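The chain below stands alone and is given as structure tokens, in the form predicted on its own.
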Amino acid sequence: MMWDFLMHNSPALIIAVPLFAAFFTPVIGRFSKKAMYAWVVGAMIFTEFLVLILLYTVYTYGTQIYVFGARPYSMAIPPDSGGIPVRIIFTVDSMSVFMAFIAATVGLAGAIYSVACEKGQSGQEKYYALVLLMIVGMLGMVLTGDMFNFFVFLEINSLASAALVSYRINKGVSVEAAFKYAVVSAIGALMILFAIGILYGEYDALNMAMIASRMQFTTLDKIAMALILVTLAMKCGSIPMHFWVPDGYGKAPGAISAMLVAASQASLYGLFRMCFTVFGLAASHITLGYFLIILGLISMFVGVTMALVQHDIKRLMAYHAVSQTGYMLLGVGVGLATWGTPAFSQYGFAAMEGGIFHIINHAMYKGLLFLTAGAVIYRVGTSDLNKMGGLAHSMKYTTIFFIIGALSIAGIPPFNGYASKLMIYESVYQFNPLLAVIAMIVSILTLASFVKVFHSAFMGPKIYPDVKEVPKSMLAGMAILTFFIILFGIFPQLAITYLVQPAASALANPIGYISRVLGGGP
């Protein structure tokens, strides 16, 4: 009975649990800090459990439709709605739950890591409440099937993220970074809200499937599409709209930098969802595909070249986050450009799989790298690589975790970055060999960049003789992400079969998505 309840209601509970926990965290924190830590970590563990249940449900029974305030759970259009999905609807296909798994896993690692890392900081009740709200925003963005709800969850995510970036004042530098992020997010949110208003005025609907089914692709639709796609490209950190990334990632606490990776990927999910599901059947998929490819190429190359000249460890990693986003845009862009042609089955779908596989791999290894950077800063008190050295003598576990993350982001076997990059290289080469060559050159430059970081921070004689390893909870947070890096590197087919392939198939099948919502299909 309990299992059936959790299966039926997991989409709602995934949002309700961290939201409920967020509001009670400050209350519990006033009485006991240890109880607050247990409360937050427990909420994240339960949320992860619910996501795994939903993952099993979607994998076993197909796309799940959850209509708030209506029964039965599987009926997308309530009998009293006149045939129009007017209620809040969560549409959870394999792509949605794939992204939810990423957000919950990185959030859990970040919460555990924060227990020791933020222990000596003031305002911890606010910090953890905002962390949980940030998780709510990410999960809501990837689970909802409603345009306006997507906007609401995007705003929750953005506001919580901006507040967390400024959590450590750091002589006003963090506040400046947060202000930049908040202004950019506010402008982007207004653009999306304006676009949603255009679509609602034209089609009298907010549900993504309903809008897609009625899409005429008028001039107003093109304006709305441009506003939405540019905003989401900015939010996911794509060049040339990346200007918030170096400061936002660089000045946030270590755990928040890792979670910002997942937050950016929630916007990347929104970009892909709009390109395929909402506008894909009416717009030129070739144009949209090349739009993603161009963004991907620019992001890869500019991101890695900017990283090479950085001496701030987190700012360097922030530019690498921009660069790695380019691989995802490139892979999915090639799939979208070849969608509906014989080339899609030959190599386009494989390129999509590589791009989507890289999403989860990037979340794990880039999250790990930000956590290792946070550990270094936690012990030495600076992010300047020129002031570091010899940390491998005292921080052996952190050094090992950094090496694993660095080898993975560079695409070195047997770690997960190699598996997804190889899929992208092989498939994109068949589309255009030059694109694959550029992607490989970027990987080489990435390796060179992290060799520099490793030499500067961890090699050489001890500069800080009193430095010791970070607390166990910080190591535990890093270990969670390392587990998936090694698992998906040694057994990539496991991830491809149960996570990546279903996600790519769901994203590439907007007709199935629309018919499931509007027609109750399988």
The other form holds:
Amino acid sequence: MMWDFLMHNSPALIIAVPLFAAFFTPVIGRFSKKAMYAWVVGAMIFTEFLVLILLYTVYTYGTQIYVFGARPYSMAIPPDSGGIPVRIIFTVDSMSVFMAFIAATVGLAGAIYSVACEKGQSGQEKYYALVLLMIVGMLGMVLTGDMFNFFVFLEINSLASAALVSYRINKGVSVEAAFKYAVVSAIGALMILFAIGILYGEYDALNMAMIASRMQFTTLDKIAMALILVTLAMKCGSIPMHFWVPDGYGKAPGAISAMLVAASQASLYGLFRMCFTVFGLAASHITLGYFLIILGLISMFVGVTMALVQHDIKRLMAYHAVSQTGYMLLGVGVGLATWGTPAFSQYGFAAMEGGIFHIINHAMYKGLLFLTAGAVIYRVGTSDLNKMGGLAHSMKYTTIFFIIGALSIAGIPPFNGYASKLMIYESVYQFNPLLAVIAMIVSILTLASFVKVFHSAFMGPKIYPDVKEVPKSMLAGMAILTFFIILFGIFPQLAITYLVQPAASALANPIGYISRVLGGGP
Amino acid sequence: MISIFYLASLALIAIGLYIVISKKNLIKIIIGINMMDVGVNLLLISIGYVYGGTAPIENANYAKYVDPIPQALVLTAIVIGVSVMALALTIVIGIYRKTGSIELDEILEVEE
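Having seen the form predicted on its own, could you now give me the structure of the form predicted together with its partner chain?
The next block holds the full complex; its first chain is the one shown before.
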């Protein structure tokens, strides 16, 4: 009874639980700080549990739809509506639930990590309320099947993120970074709303599946497509539009940087969803595919070269986040460029799998690296690499976690970065050898840059004699992400079978997505 | 007839974008964002407008009704626009307290 209820309503509950918890957090925080921590972490664990239920449901029974306000909840098109889906519909396919798993896991690790890390700060009630709202935004963006709903969740996510970037308001630079982020994301979201207005005016629909099935691909559609794709490419931090990333990631508190990675990936999901499902059937695959490939190449190369010269630990990691986003764009871009040709089954699908697998790996190891950077800053009080040194003497566990994260991002076996990068190299090499060579060079430069960080922060004589290991809850947050890094590194087949391959085939099958919503399909 | 609304909304968006790009005063940047917001909302409303139509409530005197969905969208978009404005203004207050200025080129000198 209870199980059935949870299973049927999990798409709605995944949004409702953190949203309810967010607005209740300040009330509980009034009475007891300890109860508030338990409340926030409990809400996140429950959300993660619901995501796992949804993951099981989608893996077993295929794409789920959840229609708000309808009875039965799976009735997408009411009999008297004339074939138009009138309600807000959540369309949860394997790709959506894959992204929801990332958002919930990184959110859980971030929430546990924050408990100790932000203990001394004032305004914690607001901090946790915003953290939960940010997670609601991410989860909503990846689960929804409605264009306007996507815009609303994008805005919830950007507003909460901007407020959290400015959380350390006593440091002037973080406020300035937050203003940049707020302005950039506000303009981006307005452009998406503009595009939604164009699409609604033409096709009389807001549902992604309905718009995709009615797509004529006129000049207006091309304008709308350009607005949406460029905005989402900006929100995921690819190179020509990356200027907010180093500031936003670099100035936020440690846990928030890790969660911003997951938030950018929700935008990346939006980019892929629009490319494949909404515009994929009408637009030219070659053009869209090369758009993603070129964005990916520039991001990879420029991101890593900019990272080499940084001497601020979090700014350096932020440029690496830009660079790693390039791998995902490259992998999925190769898949899109070969989509519909015989090459797709030869190596295009493998490239997509590699790109999508890299999304989850990146969220885990980059989240872990940001958490270790936050731990270092928590103890040392500076983010300047030139002033650090010898931390391995006193922060043993943090050092181990950092080594695991750094080896993983550089693509060294047996960690998860190796698994997905190898898939990308192999398949992209068959598409164009030059691209694979560039990807490998970028990987080597990444390793060089992290060797520099490791050496200047953790090696050398003991400069800070009174530094201790960070509190247990911070280590627990890092351990959650490390668990997935090692799990996916040693058993990549596990992740590929249950998570990545269903996600890639769901993304490459827009007709299945459309017919699931509009009826006629399984 | 309706194309006038479209042109006006495009003009508002363009003016707002120009303000955001060219002005150095943070308050003016926020005003620019707000103008873009108004422009996009006008576009949405005018998409659903039917010439000579009335509010979509059963009424024997009218045969035409305007489309209610864009109005619902715009209500939501207005609320979101106000929260973006409120957040941006809060951040500007924080910047002013920290640096004593809201001019971008003066703030950049104070930074770090």
